[in-house]
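One chain comes next, on its own, written as C-alpha cells: the form predicted on its own.
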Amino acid sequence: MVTTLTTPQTNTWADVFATAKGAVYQSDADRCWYVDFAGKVAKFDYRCLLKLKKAVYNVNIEAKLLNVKDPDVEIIFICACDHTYILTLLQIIALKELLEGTFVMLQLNSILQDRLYRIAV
C-alpha cells in the first residue's frame, strides 16, 4: 500500500515505510528521503541515509545496557549530513526498525521493478 503527503510546496511525498514511533518518504522530484523521527523531519539524499543506517547499526545496545556507567542517550551524528540525532536507547531500536524496513521496502521494491521490466521486454 502506498501513500502519498503532500507537503505545501506541493511536493508528492511516497511512503516508503512506517512504524508506530517514525515514517521514511520518499520525494521523486527532490530526490532525496524525508525521515520523520524523533520530533523532527529530516531530508536526506541516498548516501546520507545509509550513513544514517550504517551509524545505528553501529551503536553496541546490548553492551550499552550491560554498562552500568555507560549514559542511556546516544549520539548520532553523520559526517557530511546536516543532521544530529540525540537519542536514547529504546529511540535508536525505534530508528533502528524504521530503517531496516525502508531498506527492505527499497529492496523489493527494486527486485519488482527489475522483474517487471524484464517481463516487458
Given for the second form:
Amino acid sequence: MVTTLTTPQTNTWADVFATAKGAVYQSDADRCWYVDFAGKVAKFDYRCLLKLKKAVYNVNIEAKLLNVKDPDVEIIFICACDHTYILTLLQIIALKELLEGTFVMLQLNSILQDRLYRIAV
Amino acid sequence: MKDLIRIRSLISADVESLLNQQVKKEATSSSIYLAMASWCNRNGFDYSSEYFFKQAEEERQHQLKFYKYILDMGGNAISPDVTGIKQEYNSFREVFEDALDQEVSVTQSIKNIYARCLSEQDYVTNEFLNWFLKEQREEEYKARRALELFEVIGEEGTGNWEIDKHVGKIKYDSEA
Ligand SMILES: [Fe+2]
Ligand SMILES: [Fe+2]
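Can you now output the form predicted in complex with the partner chain? The one shown was the form predicted on its own.
What follows is the whole complex; the chain from before opens it.
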C-alpha cells in the first residue's frame, strides 16, 4: 500500500477574538469556528455563525433592562444549527461583545489577506 | 488564518441582506401590479389591465434575477412574505399615481444598494446592478408617461376610455 504523504494538516485553532467571558477560535482545516462561551465549546460553520450573530444582535437589551417583569433569561435558538443557548441578560451582553470583536477581527483578516496575497502591487 | 467568509461568498453579509430586501421589493411590486390588473379589468380598462399583467410578470423576473444572483454568489436567498397589498383604488388615475410611486421607490432602493456596494468596493455587484438601473429608466418613463396621458387627454367625457387605449401603446425604446 502506497501512502502519499501530503503536507501535514496542522489541526490547530487560530485565536480570533477573546474577552474575559469567552473566546472564538477558527479551524482552517474544518472551515469553521469554535465558540467557547457559557461553559461549552460549540462548533459553527459560516451560515450558523451569521445566524448566531443575528439572533444575538436582535435581542433588545435596553428594553429587557427596563422591563422588570420579564424573566432575566433569553433563549438563543438557531434554526438548523446544533446549538441553543439559554442565557441571562448579562451573558447576552457578553456574547454580543464577543461576537462584535470576532466579526471585526474576521474583517481585518480579510483586509490583510487582500493586502498580503491577493492584490497585485 | 484563512479568510473563510470570503471563500464562502463573494458578497458581504450586509450586501446579501440588502439584496434579499430587494427580492422582497420586487415581489411586492409584482403583487401590486397584479392587483392593479384586476382593478382595471373589473372597471372596464382592458388595455391597462393587460399592461399591468405584463408589468407583474416583469417584476417577477426581476425578483428571480436578484434571487439567483444571491445564490450564485454563495449567499442565502430568502423567499419573501408579501402581505398587505392594496386591492381597491378610488380612481383610474390613482392606479397610475401609485404605480409611479412604486417605481420611484424601487429606483431609490437600488441606488441605495449601489452606494453600499461602492463603499465596500463590491464592483461585481455594482456591475450586476447596472442592468436594473437601466431598467428603472424604462419603468419610470412608462409610469410617468401613463400619468401624462391624464393631462394631455383629460378625464372628461370619454377621456378615461381614450387614456386606457393609449396606455396599451406606451413604449420606451431609447438607444442611449
Ligand atoms: Fe422591478
Ligand atoms: Fe421593464
